[in-house]
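As a starting point, one isolated chain is supplied in structure tokens, in the form predicted alone.
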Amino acid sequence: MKLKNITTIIVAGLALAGATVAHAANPLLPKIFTADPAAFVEDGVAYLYVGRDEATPKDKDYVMKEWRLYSSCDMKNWTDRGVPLKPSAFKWAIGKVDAWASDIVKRDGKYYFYSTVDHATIPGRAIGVAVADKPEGPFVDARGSALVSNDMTRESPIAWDDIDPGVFVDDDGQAYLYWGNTVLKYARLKKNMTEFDGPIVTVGMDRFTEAPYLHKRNGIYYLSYSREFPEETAYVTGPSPTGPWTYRGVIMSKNKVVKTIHHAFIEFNGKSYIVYHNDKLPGGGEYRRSVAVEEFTYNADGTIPYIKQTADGPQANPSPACSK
């Protein structure tokens, strides 16, 4: 059967099931404003978690009341899986309009969602961790308290220096959490994924702004992040999850309107992708962002090429999950 016919059957079947399907050209989700993508792949399905931007054109700050989940078996057609989590799940947080950047990982059959919220009693941003038995949730607070709060780190006087968690589990089972604004920080996680196993470590990173993300490929550790402000995406490489790091350069340029650019990497059905946000959705702006995705190929030496933002997005890459 031809690929076009397969895709048509998939879309029709999802529509009959009552799911909302977004057809990806970029921006990926054309009906709502979204930002800060987190992603992972399991059993031939890509899962994409985004914060929803609900600010009006007149608002002067972020209005983010929920995280939303989308899934795809071909990186082209995306199914709306609803709202797996809201900030109100963290009772120790203010929990109204602060569904900031997040990341997710699976361990021992459970899904751990690390997210940025505003602490109710300790001034400043904090990081919580929620857990679920399946990707679509429901997620519940795994600790009943913040994993990181602003009083735990003193390197910067700002109230938002503990944001943008990025979680990574190495091949030996050791897990790490990376986060920060203006100062990069990381800590080892215990196997339960809800406690630190050692001190918080700061890393000197030239012109680091936020959004650290660690992934591994062919024995190389890639630590990518948002650099400068307005932000561009840059990365370093190293021989371990803690470095030492070698700067490799900028891989995605600054957006024209939106000052931020938050990203994640995934491998899907033999191809490499970066998800990120920009300002390309009509009516977009600083607090009305839009998630996009690009396919890319690593250079022969393992370095990441410069990745251009496109309006078309990737070609369909149907995994075996598409036939189920």
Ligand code: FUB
Given for the second form:
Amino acid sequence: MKLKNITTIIVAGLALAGATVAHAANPLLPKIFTADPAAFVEDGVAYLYVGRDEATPKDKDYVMKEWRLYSSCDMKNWTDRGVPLKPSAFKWAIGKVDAWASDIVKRDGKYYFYSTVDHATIPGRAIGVAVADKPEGPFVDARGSALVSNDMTRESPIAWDDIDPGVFVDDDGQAYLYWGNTVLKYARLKKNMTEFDGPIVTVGMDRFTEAPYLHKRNGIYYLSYSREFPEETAYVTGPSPTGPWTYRGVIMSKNKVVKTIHHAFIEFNGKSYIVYHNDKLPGGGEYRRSVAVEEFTYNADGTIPYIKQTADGPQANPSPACSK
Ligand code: FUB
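And the form predicted in complex with the named molecule, for comparison with the form predicted alone?
Following is the full complex, with the preceding chain placed first.
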């Protein structure tokens, strides 16, 4: 068989299966609206979890019925891995259109997915945790109840101040969950990753809006977050997962239309990336967002440079370790 024919069959097969998103630019996922990226890397594969925005152009609020998973071996071409979880997995939640922001971490062979949903009986947003044996799930509710509900925090009267979990496991094994809207909070997690190991601590952070994300590189702790509203991505650094924090500046500027910008960082095949969302997919808007990725290089002193949004996205970075 000629090479051309083989290629045609392979491409047609992938298209039929809906498998490969053959798109080499930003936004990464050109067929659907997506937001709130969470990412991690394992065995040379980048995994990207997003909330799907299903609002119509007329809707005046988010319509988010599922989280979707994509994977990549080069940060350029993304494979659709389906729906690892829907809010309905949390029986204590309303579980319909509330698949808000999430974060993912692996510990002791299990994958823990922290996510924001609407609580069914305690008014307001809440954070749940689901667990799976594989990145693609199936994820199941790990507690049978909310890890954080609106009645557990009293600093803000708003119903959505307990959103946007950002999970981090330090080298000594201690895990932390940061979260919040308007008021930034954190708590230590027990080794089981499903219970807090100590009080909820409120952190004073200038113009903090939401989307806290904690990561560590070369002994420096980076706490990045969405600042102001409309949001820009800013960050502080510190000598420990709980600070004290020093403000370092803006990483990414506000979007033109959509007021949110939720982000995460990953290291993939020797390079550094930020994933975030904007409004650049045609027809996009406040509740119809699109996930994008940029490559960047840390400055010599460990600070993060200002990162511009691009239409091209990163160069392909094929991972030799990728076998999936
Ligand atoms: O997607 C719903 C909410 O919008 C998220 O929880 C926030 O981070 C913002 O992106």
